[in-house]
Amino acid sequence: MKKAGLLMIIGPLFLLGLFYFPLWNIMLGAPQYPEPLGMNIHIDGIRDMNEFDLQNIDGLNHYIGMRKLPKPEEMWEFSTFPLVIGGMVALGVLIGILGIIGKLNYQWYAGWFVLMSILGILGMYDFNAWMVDYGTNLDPNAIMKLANPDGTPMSYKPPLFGHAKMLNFDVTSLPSSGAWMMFVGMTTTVIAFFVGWKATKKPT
């Protein structure tokens, strides 16, 4: 069980990468921009990939009535997510330590994974809901008012995952390095669960 507990300690520590690396990345490319515009979604705010990217994106969005990209203090998520991630790291490490000393069994490792998965799904749901609101609730007095062929207002919601064509822009939304570190960390806790389970099946 010591090996399983050690893996359980290591897994959640990978989530600390979210404090330094972006969780998600959205790129906007168009003929008039030889170098695509990009934004990195961190757990504590939105940052540009290159200098002035966010400023240029806000300038483009102004023409179609989209609001400016939110500052960290304008969204409760950017103050809450770091606390949630920090809490999950601390909880995972504690479970691993208690597993090593025999106070908890391997099933707690699966419990941590399930809880983190639920929080991750809720976070993605919230992120998608924000993008829907950001891309559909437009200023009616915008300079440009574009509609779909059926007459309904055009939505400028970026894709949650993958590629989409928005006017003359190619928009790509994909997980970034922080998300991959989280994936590795969560996978490590699953391995810890199976190592612990296997250890209990050995004949004594």
Contents of the next structure:
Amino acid sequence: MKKAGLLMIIGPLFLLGLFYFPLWNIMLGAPQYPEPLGMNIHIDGIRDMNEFDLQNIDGLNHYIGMRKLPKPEEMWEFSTFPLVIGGMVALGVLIGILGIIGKLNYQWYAGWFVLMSILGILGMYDFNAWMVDYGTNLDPNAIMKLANPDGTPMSYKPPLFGHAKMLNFDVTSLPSSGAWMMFVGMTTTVIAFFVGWKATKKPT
Amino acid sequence: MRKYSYILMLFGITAFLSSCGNQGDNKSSNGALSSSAAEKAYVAPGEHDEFYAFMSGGYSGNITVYGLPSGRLFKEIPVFSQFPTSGYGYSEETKPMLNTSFGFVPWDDAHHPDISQTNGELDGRWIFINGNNTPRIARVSLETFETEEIIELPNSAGNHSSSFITENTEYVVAGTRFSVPVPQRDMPINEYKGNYKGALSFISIAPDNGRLNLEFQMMMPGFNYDLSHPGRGKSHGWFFFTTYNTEEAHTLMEVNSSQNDKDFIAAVNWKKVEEYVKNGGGTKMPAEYAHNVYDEHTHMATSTMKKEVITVDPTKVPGAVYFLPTPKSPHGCDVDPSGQYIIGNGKLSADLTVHSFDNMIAAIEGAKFDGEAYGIPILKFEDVLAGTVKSGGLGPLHTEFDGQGNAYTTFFISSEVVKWKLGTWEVIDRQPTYYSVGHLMIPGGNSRKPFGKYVVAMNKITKDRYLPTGPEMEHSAQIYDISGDKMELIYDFPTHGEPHYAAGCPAELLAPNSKKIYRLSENKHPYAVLTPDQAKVERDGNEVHIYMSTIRSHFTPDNIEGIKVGDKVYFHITNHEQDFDVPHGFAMIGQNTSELLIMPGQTKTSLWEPKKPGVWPFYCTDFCSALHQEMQGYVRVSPAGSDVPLTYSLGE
Ligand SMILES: [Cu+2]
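Starting from the form predicted on its own shown above, please give the structure in the form predicted in complex with its partner chain.
Below is the whole assembly, all chains and molecules, this chain first.
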């Protein structure tokens, strides 16, 4: 029981990495950008991969009528996400401690994991919705108004996961170090659950 | 007599035949080697060169930057000459760079670049170069590749034995080729002898920011001080200058200054002189010389006129200067990486004279002098001589080193590079140049740590090397691979201007520090606009200041009205890009100056004095974006005295 509880404490602590490391990374490379432009999406805002990348992405995007990338204060997500993550870390650690002293059983570990997964999926859904809006809700006076072969206006929504070709840019969107730490942490809580489950099965 | 000439003729024919035979051999071996030679000089598309080569532009007044071994031209750095491409010397900010005690001098003859050193090794902070005609020394940043400072040298003329750096970049040293009256005065030319002086200037370099200060000038006898190099290692603290015209002739120099069998190498113990000056020695003399400094943060140059210089009479400082007799009007004065050998390239002879530093010190200690010249002791030739290189070539000019114990000397008259061994003085190899080589360059080849992989020969005559371009042609250069025993010609390319010398440097020393942009947030230009909403137009009498910003792909503001004929209109343009390699240009119709090319984060100013009423367009000259053609604006000019209000706008 002690081992499972310890794992349950350690797992959520990995999520603290999100306060320092980016959750997601989007890279934009083009012939004239041999060193690609990049943005790191943190839970509290979007930051440059290299200095001035955001400014330069905005500069390029203005040709096709995309809005500027949001500042932290312009999106509620960037103030809410840190609270949610912080709360989930505290909750997970609390569950782990209570698990060690025997006040809670291992099923709570799975409960935390399920709750975190739901929140994660909601977060992804929200992120994707923002990208759809960002990539399709374009300035009607854009300098370049491009259409797909079928006549519909071209969308510049970056992929949520993987690579897409957008005009002259190769756009790659992948989870970044913060997300990987989160996955490791969440997996640890699943392990905590199985360890706890096995421990309860043994004596019987 | 007749028989003698007949024999000579026979000899000539034999030589001709045998050289023909050799040439045949060379051709066939070249044929076999040509593919590997091509590979050696080939830098594939997208790949980078191994070395930077900074070549002086001679009468272009500038420095050109090439890659080695490809010979590709990367940049021309404006130094002493106005450069309409970027607006250097035309923009309000850079006009002061070309200020001198003679007023604005838009040109010079740039000769010998030298890269800053630490412990005798290239450190890649700055490159220095001399202006020969109106004596000046410039310092160029190797982060921005822009000229940051120019100091004029008083009491000097023909600033040729310059600009060479002591091994910890303590001083950049500049000697006078044309001795002159000091101070300048109205006097008969034929009273030259004994009256004119040759000033050797020691300019200190501040270690933190490179700022130059003329510390002292040694007033030497009125010879021609041709080239120089610092001692290094054990000879650090000494500086060696070749002289010619020790005859002190003032007319028909080609004959009259070539009469002495030997001229001198002047060995200057600058540490002694420095000490002497520090202790209050020397004479403060009134002078007038410009000191021009460009500030990277204000993006502006300021010119200050200095009023005084410390001069030193070398005879007043015991042990400061000795003359080393050196045959036949020596040109290059080169010191090997160990600091032991001082090479005099006697340009009117076949042989090279090599002096030994140890011998020189022993001779000085033994006080074995062979008379004196104007109170300066002359050492005995035999006492200081280390050896003679019997090269078989004619007209040696300049020598550099590969760090493997070999030296490479150019021979102007016989048009070749000769490789020889230090210490044994034996000739190892020789290769023709095309044609009449002046200087050569091995990256780091005049430092304690040469990078002996390539030698570049810079030639004075081009003739048939390339497709003809009328009577005037660029000069040719050849690159030889010297990594083997024998030199191998691997590439031949034209160079811009007339490179008199070059300095090479491993790419990895400079490339990582090369600036990509100037930070807008650090822009301290008094007329900069840091955000587009600060853009404005202000009138002050007939002066109009336009605070303008640019970003792809518009000027802010781009419509201006209320300008009048007779106004002086200053366009202060700040490039708001913070993206590598996105300059914007600025040009105004009918403007009596050059365009501006403004780097990201930079502010430059162009003066326009409209002469006719009308609506006059300006535009961006750099193809900055897909909408570059749209990057334009209009200025409405009304007749003098009209009352059109001053307005400016964007997108209205
Ligand atoms: Cu432009």
